[in-house]
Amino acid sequence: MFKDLDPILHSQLRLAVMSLLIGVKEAEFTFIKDKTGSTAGNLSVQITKLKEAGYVEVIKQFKDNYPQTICKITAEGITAFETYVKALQSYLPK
């Protein structure tokens, strides 16, 4: 039988963000925006949803007097992503 897919990760942009973060220690908001081709507003909303789910940590700071937003995947986010990938694999023929 097919496994349920995490509705938080099943969004294309949220999945793209998690896919980027799974391979790096941390990423700046602008890096994620450039890699996903998203608008700043949409990306901000989707990162907030990931943060509320406990999948990412968001750090806001200043660098050279400019605001900087850093995103990091959490241990819970890694587990959720791995579970999502395994569930998705169950949809593929063996």
Given for the second form:
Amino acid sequence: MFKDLDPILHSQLRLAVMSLLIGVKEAEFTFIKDKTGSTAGNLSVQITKLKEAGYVEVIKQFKDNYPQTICKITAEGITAFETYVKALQSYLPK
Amino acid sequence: MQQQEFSPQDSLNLIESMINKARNRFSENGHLYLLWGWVILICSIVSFISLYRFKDFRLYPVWFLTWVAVIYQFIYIFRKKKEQTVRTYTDEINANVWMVFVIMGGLMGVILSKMGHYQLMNTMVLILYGMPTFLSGVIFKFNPLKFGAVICWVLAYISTLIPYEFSFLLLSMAVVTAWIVPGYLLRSRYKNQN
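Give me the form predicted in complex with its partner chain now, not the form predicted on its own.
The complete assembly is shown below, putting the previous chain first.
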């Protein structure tokens, strides 16, 4: 029986962001941008979608007079990620 | 990274590669191990010379070097935190382990001095050195630190069998094996990563 894949996570860049954040306490926007190789604009749009879904917490602050965006995965995000991975497993040949 | 249709297998591959990208980042460059290793090495050798050669504590002010190291460390950590773009759980746990070590070391120093058991100081310090060093070895999966910690504990026992002044030589051996050698190895591992 195939399970439905969470449409929020079943997108390359959003899944990449979540996979990065699941392993760290928090990460700056620039770190995520470097690791995913995405453009700032696209990444910003995808992070906003994750934030709206409640999967990611976004903290905006200033560092040395420059704006800094920090992202961290929420408890809801961790649960969604785990559910997504379990659902993926049902698609794989046994 | 483009938005496009991708299969469940692609998803798993992407997850694996991203998790590895975050996990394989090795943030420990060994700098503070080297700083403290060399400072304690100098202080312990000078203390040994003071007790062995002059039979008194005249060279003990060398330990004020540790205060200089503390000030430098504060500045270094402050700057490093500003440069960090990611905070991992391992970094946080490791920082807390060393904070516990500093608190326990400080308390132990005050209590032993107050009770007049200063001759126990080096033995207790050696026991204490082993704790954060071993745990950092576990956290960073870095065996030289674990090995160095075990050496500290062996030297702690040996220090109870020899005259007090020689325990400073054990202290210097401990920092070489637990901090200086692993510090250089960590530095080279960090440089290779970049």
